[in-house]
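Only one chain is given next, in structure tokens, and it is the form predicted on its own.
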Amino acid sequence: MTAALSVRGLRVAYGAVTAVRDIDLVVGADEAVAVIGSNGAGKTSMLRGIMGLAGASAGELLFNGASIAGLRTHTIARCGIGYVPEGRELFPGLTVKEELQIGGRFLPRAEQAVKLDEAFELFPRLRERQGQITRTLSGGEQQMVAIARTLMSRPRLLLLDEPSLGLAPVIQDVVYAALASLRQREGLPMLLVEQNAHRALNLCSRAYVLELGQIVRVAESASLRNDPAIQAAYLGN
């Protein structure tokens, strides 16, 4: 079966500074994959390189077997890759409903309404706050909006950058329960980058370890959870 995403030899640089290099990574068509690593390891740069938001000076990027290397970000999104950035990047003057409607702006009106109902089913709190301005929401609620907005576009692959960052544990539970529900209900493939290795490894079946811009290990999540070196470096054990 064709992989949802295949990355080979990816290099992302900012001027003379190379953020990631020689990244080889695969996300299967029905797979959730994590990339764990410390702050500054290059996780965000890797996702930005995949999405065309940072200059990928080398590498092969295939989405469902078709090359997306060199495409503009909006074209990559229209191909079916949904991206939830670190920091959420919401429009501060819009309501929750308006924000979600932007995510589904290319859908027919009837389908947009269906996706909106699905978003509110996934995050019931957003239904209650659909008329509220997004900048007045809590950080956790804003993260829910960011994920729901991306899902409005019917992605066939979901990229998430630090979805638990800055959230209280109880809100992390809500966000990760929603992601697990998406996996169980739709089998939506995901590529998740996280400092919170506990959360990432519990959701994903397989993970890559990124250090100083390079992949240093790939293994099943269960294997990484039980590895003393990984426990010491990323799991606080």
Second form
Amino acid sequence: MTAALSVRGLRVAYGAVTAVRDIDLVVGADEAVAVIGSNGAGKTSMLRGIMGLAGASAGELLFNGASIAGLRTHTIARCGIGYVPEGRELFPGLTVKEELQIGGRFLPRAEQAVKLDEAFELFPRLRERQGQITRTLSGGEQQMVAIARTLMSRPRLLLLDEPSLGLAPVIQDVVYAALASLRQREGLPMLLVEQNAHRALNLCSRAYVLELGQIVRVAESASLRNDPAIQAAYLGN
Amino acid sequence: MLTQQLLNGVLSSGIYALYAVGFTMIFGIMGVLNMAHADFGTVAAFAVIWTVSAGLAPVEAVLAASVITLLVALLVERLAMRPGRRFKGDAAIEMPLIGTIGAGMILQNAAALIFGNKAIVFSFNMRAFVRVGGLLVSKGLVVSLIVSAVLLALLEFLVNRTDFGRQIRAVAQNRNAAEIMGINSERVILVTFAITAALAGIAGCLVGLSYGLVSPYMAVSYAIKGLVAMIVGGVGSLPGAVLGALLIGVVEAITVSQFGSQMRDVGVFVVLMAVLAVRPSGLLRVAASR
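Counterpart to the form predicted on its own, namely the form predicted together with the partner chain:
Below is the entire complex, every chain and molecule, led by the chain shown above.
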């Protein structure tokens, strides 16, 4: 089966500074894959490089077998890659419902309504807040909007950048429960970048370890969880 | 006398509002000032004069002038504004600012070169007045106000009630996020720019229609009024721009009635400074931040 995402030799640089290099990574068609690493390892740069948002990037990027290298960000999104960036990147003056409508704008009207209902089922709190301007939401609610907005576009691959960052544990639970439910219900392939290795390894079946801009290890999540070096570096054991 | 001036002020505010809304939309979505914006009004007015004098029927002349204005506007966007979008920080703001000041000068001088330095008679005019309850009402300005009100209502509908309007607001508020959501931000910016150029073009023709004369340099005065209206109303706010235009029209008229026409702009700038001192973000500050 063709991989949902195949990355070969990805290099992302900002001017003279290389953020990531020689990244080889595969996300299977029905797979959730994590990328763990410490702050500054290059996780966000890697995702930005895939989405065409980084200053300069090079390498082979295949989405469902078709090249997306060099495409502009909106074209990559239209291909079916949903990206939930670090820091949410919401539209501060739009309401929750408008944010979701932006996400679902390419769907037929009837399907938009169905997806909107699905989004509200996934995050019931957003139904209560649908008329509220997103800037006035809590951090957790904003993260829910960011994920729900992306899901509205019916992506065929989900890239998530630090979805737990800055959230209280109880809200992290809500967010991760929603992601797990998505995996279970739809088998949506995901590439999850996360500093919280516990959560990432619990959600994903496989993980890459990124250090100083390079992938240093790839293994099954269970194997990484039991690895003393990984435990010491990322799991706080 | 004061009532007459107030009426004149309200009537002339329609044209100011069209210019102000264009300025604020471009600033809202691109984060830069298009200093050639009011010059698109001059281009449209002179294009109408040219096409009518070339023998085209009124409707054909207006259509041809619209195409000319649009092409000129897109050329200005391509050459004076788009290069700035490749940069971040101050350069991204300064380059289009200086570029469009230069573009405006080129357009003014090109019009002066082709049509002469002096104001010339516009092809269509409605300079007649009618008396209503003791007040003299300019037919041209009434038409201008009605046209402006209809266009502004349509614009409000477009921005706040349509999918394209949501895209405009999305790009204005967070361009990266808009791209992530599959919105072609360059296309949205270009279409928005064309819409504002059309508004300025219509405003320029309404000037000719209302006052009977157009000048190659008339954009300078309308650009100042439009910019002041935008700032007074709150940068990035469409209702704010309209409110600012109304305030400026009225204040200008009162200033003229009380102190003479040579003081016309003084009142406008006094209002600007007063608003900046009391409410620097404008009367209707924009809820969204860039």
